[in-house]
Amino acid sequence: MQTQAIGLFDSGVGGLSIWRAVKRILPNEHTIYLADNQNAPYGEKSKDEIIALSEKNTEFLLNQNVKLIIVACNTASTNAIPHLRRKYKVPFIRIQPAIKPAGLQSKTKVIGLLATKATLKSTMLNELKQIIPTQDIEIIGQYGKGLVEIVENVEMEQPQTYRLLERYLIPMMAKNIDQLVLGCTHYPFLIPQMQKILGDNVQIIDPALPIARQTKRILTEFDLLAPKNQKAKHYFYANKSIKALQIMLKNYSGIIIKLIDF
């Protein structure tokens, strides 16, 4: 099973910011990335639809023969994870908000949580929201309405997009946070155009590079570490389109990208 490649899957581009901090920490290993941008966002769906869909997705890994799924995606971890779990024997890694990092570090007592509106509503974050060790830090949800949309799109320069950030983000600002955390995948692509606005007095935390030394523990306490001469492919499959995969995958090689029906 050590040869095996890690499976990864999201609503679309959104968990290639896992799979980046992934191939990082971990560089001989072979992975599968399911983008099922077919159904993006799924921050819109029922819980029930987001557990149908993250079942369909784990199925079709599993049929690749990976020794490893990370749910690349807050939605289906906040909401599909203890499902999961329950269900199938492989080991998961899932994605959640850093809100207890972000209070850890808080010297204002105010965090920002940008996220889905499946995330936010999730019993999962309310569990998150009591293990903050000091509790007396307020945390300010804002629901990131169209921000998928525009990584799905790559369109994360354009003018429009800086004009939506501003307004999840400057009322934030005016309430003091100073740790903003990123309750979805697809959100650290606009890390640059939200450090424009927020400066420097405010902290964005990405959970990418901790998912990733998560698997390399996870891998490790199961003798699953791909063999150190293992020369890493990495498949990519998506259901739409894979126009954005190819964008965003542009700069890397030993890349395959397909389209498939699913």
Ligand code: DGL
Second form
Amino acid sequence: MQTQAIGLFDSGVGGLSIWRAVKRILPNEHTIYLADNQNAPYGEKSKDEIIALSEKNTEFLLNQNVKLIIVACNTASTNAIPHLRRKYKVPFIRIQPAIKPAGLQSKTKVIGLLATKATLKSTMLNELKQIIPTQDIEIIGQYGKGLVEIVENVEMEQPQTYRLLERYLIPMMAKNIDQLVLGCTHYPFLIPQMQKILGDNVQIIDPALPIARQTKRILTEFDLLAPKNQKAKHYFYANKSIKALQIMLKNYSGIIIKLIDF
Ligand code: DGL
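After the form predicted alone, can we look at the form predicted in complex with this ligand?
Let's see the whole complex now, leading with the same chain.
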């Protein structure tokens, strides 16, 4: 079991923001990453469609014999995790918007949450809001329409990207946010551009490192950590295009990227 890979899935390259943190915290682990880019964006789909796609991705990864699955997508996590946990035995790591740490750190008591449509309307997000011990925190939710496509097309530095980000961020700044929670795994690839607009007074919260540390805790608890001398291999599969994966992974060695049907 210990030598089996960790599986991750997302609607595209967004989950790479989680993968790179996992690689840093768990350098000996083999990984298998699934980019279901044929069905992106997930954020526009219904809960039932997101559950069906999450099941399909889980079964693909289980057929590859993974020992744990990171649902490297807020949209799939917030809509499908309870269902996946009921249906499959493999341990799942979920990603959820980090509104709790943001709320605790906020001095202005106003935080921004940029996420997909399906995450913003998910029951899990609403439950999460209820359990935050910070009732006096105001959350300004904003749907980041178009941002997933920008990252999938690797157009982060285009002028129209800045214009779109300004449209979403400036109204939040006007409401005095001091924390911006990234509720979609694609958005960390826009942090440099967002920070230019937000300046130094707004802190951006990317959950990737805490998720990677949580993965390490769960592997340790289940006695599933890879041997320390294991030389990690990383497989990436996509079902529409591998172009974005190739561009975004160009600085990594020891990786295999394939276009497949699934
Ligand atoms: N990266 C995903 C997320 O974290 C999916 C975005 C999408 O496909 O809409 O929500």
